[in-house]
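Quick heads-up: it's one chain on its own, the form predicted on its own, in C-alpha cells.
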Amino acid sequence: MGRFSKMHGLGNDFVVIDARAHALDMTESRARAIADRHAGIGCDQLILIGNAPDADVSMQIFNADGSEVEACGNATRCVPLFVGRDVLIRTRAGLLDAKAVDGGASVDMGAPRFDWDAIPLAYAMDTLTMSASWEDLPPPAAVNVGNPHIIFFVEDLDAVDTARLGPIIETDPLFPARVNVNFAQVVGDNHLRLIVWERGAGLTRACGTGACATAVAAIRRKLVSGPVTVSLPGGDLVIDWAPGGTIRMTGPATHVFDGEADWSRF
C-alpha cells in the first residue's frame, strides 16, 4: 500500500504521492487510471514528489490524460504545505523557489520566454500580437512559463464558448507540444478575468502558470499594471512582474485528505 495525500489550489486538485523514500515508476496509462474521477481516485493533475541532487525535492507532473508536463503553478503551491517546509523544487521547466504564506504559498517561478521557437510554435512569428487566430477571436499573445500557454484578451468572457474552442486550439498544427488556452478579460488597472483550457486537462478551476502567462503578456500589452489580481473561477490569484525579471506568484494552497492505495492495481 502506498500512501498519498488530496491537495488543492483553487479548486485545481492533485494526487501527491511521495515517492522520496519509495521510488513508483508512473507510466502514463498509470497516471491516467489514478486520475480517473470514476474508477480512480480522481484529480486533474498527479504529482509525484521525489529527490533531487541540486533541490530539496523534485516534481514530476501528470496531467489527467497521462501525459508528462513541465509545470503546474498551483501544485507547486502545495509543495511547501505538502513537505512541511519552504523548498527549492526541481522540475522539467527548472527550479523553481515556493515558500509557504499565510493560507497558501508564494513562488518564484522564473523568467517567461516569447521567442517564438521557445513557446514553441510550428514557425516564426510575433508572439506579443500573433498573426493567427481562430474564428472571432482577437489575435493572441503567446508565453512559455516552464509550459507553452496562448492568451486571447476578450471585451465579454461570458459570451465565449470556451469549451468548445479550447480543444480546437489546444491541438491546432501550429503548436508541435500542444499548448494551454488562456481566455482573459481586463476588468481593472491591474485585475483580470480569467478561463483556461488546460492542456491534457480541459477546463479547470484554475491554472496557476496561465495566471502568470496572462498577466505577463498583458503587462506587456499595456493592459494592466502589476501586481495584477487574476480571478479564476476557484478565485483569485496575485502576479507579480517587470520585465526582465521572474515571475512572483501568490495564491492559497489547501490540504484535504491523506489515503492509501495500491499502486498495483492501477
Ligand SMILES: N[C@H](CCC[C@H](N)C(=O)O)C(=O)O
Second form
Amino acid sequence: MGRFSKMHGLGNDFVVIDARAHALDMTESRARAIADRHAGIGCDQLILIGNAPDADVSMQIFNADGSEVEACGNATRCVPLFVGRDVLIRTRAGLLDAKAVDGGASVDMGAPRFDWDAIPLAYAMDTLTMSASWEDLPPPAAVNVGNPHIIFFVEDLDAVDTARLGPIIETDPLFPARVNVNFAQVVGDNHLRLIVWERGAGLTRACGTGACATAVAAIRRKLVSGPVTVSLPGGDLVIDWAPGGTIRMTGPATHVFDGEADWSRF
Ligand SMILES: N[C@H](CCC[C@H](N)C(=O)O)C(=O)O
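If the structure you just shared is the form predicted on its own, then what does the corresponding form predicted together with the named molecule look like?
Now the full complex is given, and it begins with the chain already shown.
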C-alpha cells in the first residue's frame, strides 16, 4: 500500500505521492488511471516527490492525460506544505526555490523565455505579438515559463468560448509540444482576470504557470505594471516580474486529506 496526499492550489488539484523512500514507477497509463475522477483518485495533475542530488527534493509532474511535463506552479506552492519546510526543488524546468508563507508559498519560478524555438513553435515568429490567429481572437503572445503558454488578451473574457477554443489551439500544429492556452482580460493597472485551458488537463480552476506567463506578457506589452494580481476562477495569485529578472509567484496552498492506495491496481 502507498500513501498519498490530496492537495490543491486555488482548486487546481493534485495527488501528491512521496516516492523518496520507495521509488514508484510512474507510467503515462498509471498516471492517467490515478487522475481519473471516476475510476481513480481524481486530480488535474499527479505529483511525485523524490530525491535529488542537487536539491532538497525532486518533483515530477503528470497531467491528467498522463503526459509528463516540465512545470506546475500551483503544485510547486504545495511542496513546502507537503514536506514541512522551505525547499529547493529539482524539476525538469530547473531548480525552484519555494518558501512557505502564511496559508501558502512564495516561489521563484525562474526566468521566462521568449524565443520562438524556446516556446517551442514549429517555425520562427515574433512571440510578443504573434502572426497567427484563431477565429476572431486577437493576435496572441507566447511565453515559456518552464512549460509552453500562449496568451490572448480579450476585451470581454466572459464572451469567449474557452471550452471550445482551448482544445483547438492546444493541439494546433504550430505547437510541436502542444500548449497551455490562456484567455486574459486587463481589469486594472495591476490586475488581470484569467481563464486557462491547460495542456493535458483542460479547463482548471487555476493555473500557476499560466498566471506567470500571462503577467509577464502583459508587462512586456505595457498593459499592466508589476506586482500583478491575477484573478482566476479559483482565486488570486500575485506575480512579480521585471524584464531581465525571474518570476516570483505567491499564493495559497491547501492540504485536503491523506489516503492510501495499492498502486499496483492502477
Ligand atoms: N498543464 C501544464 C502543467 C500544469 C500547470 C498548472 N497546473 C500550473 O499550476 O502551473 C502543462 O502541460 O504544461
